[in-house]
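A single chain, nothing else alongside it, follows as structure tokens in the form predicted alone.
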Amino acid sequence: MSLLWEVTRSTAMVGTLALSAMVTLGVLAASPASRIPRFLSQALHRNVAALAVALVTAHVVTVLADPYVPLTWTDGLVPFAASYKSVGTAIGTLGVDVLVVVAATSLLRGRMTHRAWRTVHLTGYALWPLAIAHGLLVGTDNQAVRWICLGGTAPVLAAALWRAGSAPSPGAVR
């Protein structure tokens, strides 16, 4: 095996991994009934998607140097650009251009309305389900990608049906 092929498989993993904790601090952060002040949460959150982010970029880039699999640059920006196990790559690469919007609209906060930005942070939680999925229909380590997979969606459900189970009633006062 080569050292791209590692790096590729591992940041793969790792960052779905990151991606699930991003995801779950996220959820946690915006929760009304959060005992961690919010200034710490959305912090470590933001943290933690710097890490994903960092490590889906090399997983990427890594992806389209190894020479063992045909994709393009075009494969990794444009959806059902690619030949290769297209559906799973598809939707890997919906799922990175979401990231880099997401991205970019949290860089550029200070200049978009808050209406505006949590719109499209919003879109973020498409982001999960999509890396979930490419990763059971392309990862080549099928077990090793399951447990990862399962791993980083165990705590997303937890947190969300936290959130939903503490979310105020309609019509009381905050």
Second form
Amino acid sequence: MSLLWEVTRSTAMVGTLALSAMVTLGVLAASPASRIPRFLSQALHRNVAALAVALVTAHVVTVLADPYVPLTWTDGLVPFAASYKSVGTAIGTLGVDVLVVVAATSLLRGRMTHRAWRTVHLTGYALWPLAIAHGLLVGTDNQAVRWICLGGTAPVLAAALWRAGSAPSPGAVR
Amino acid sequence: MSSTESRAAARDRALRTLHLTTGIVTVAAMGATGAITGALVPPQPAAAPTSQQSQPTPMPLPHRTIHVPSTSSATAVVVRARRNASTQAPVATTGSS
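Got the form predicted alone; any chance of the form predicted together with its partner chain too?
Up next: the whole complex, starting with the chain shown before.
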């Protein structure tokens, strides 16, 4: 096993936490009930998202460059192209594809309509469960991965429940 | 300073603090990644030669075997003696008088 393989695993662990923080902050930033000024919560969400993208990029680049796992660049972008733990790797590949699309549309937000950007951005919600499923299916050689996935799940679920509970009902009279 | 200007200044300060904080978090995340990598890397075998250590380290033997010549017959009697000093090299003597 090479150093690249260990970097792959460590970037996956820290990246999972960063993705969880990114989604949690995204949920909180979009909530009308949040007491934090929106410009602050959105800036924090963007910064953490940049960190998560950097860690995921490092994870993908190192796993593809490492000869320990026989993966090609095609395997890293096309789901089910890899033979190594095909289902778990495909879920991770799908997550990377979603992340690329969401990040690209966020960078091009000024050139898109708000409706189009929001529609694409909401698919980012799928990114987080994909990342957790990928970690649980592929990261089977280390117990810490399960704890990290569990630790990342708690704030996301708490934020989602809080937002669902604080959102006004459709029929509410204001 | 008008209220609009003061609000803009407060917003800039808040954003600067936010970026500084996230910068620190980013450095911490990179440090955590490095620390986890270091913890995951398995220790190298002790006998592996390094650049400074060109000569291989001889493995110590727990016992030495001495073949003592027999005076009554040609058959050698093998005596296993405990190694009594670290300076003593393993000795293996065979033969008959």
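As the structure is a computational prediction, the values presented were derived from the model and not from experiment. By rigid core we mean the largest C-alpha set that fits within 1.5 Å across both forms. Numbering follows the first chain given and starts at 1.
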>> Would Asn47 count as moving between the two forms, using a Cα shift of 2 angstroms or more after superposing the core as the test?
In response: no
>> Taking 2 Å as the cut-off, check whether the CA of Thr119 shifts that much or more between the two forms after a rigid core fit.
In response: no
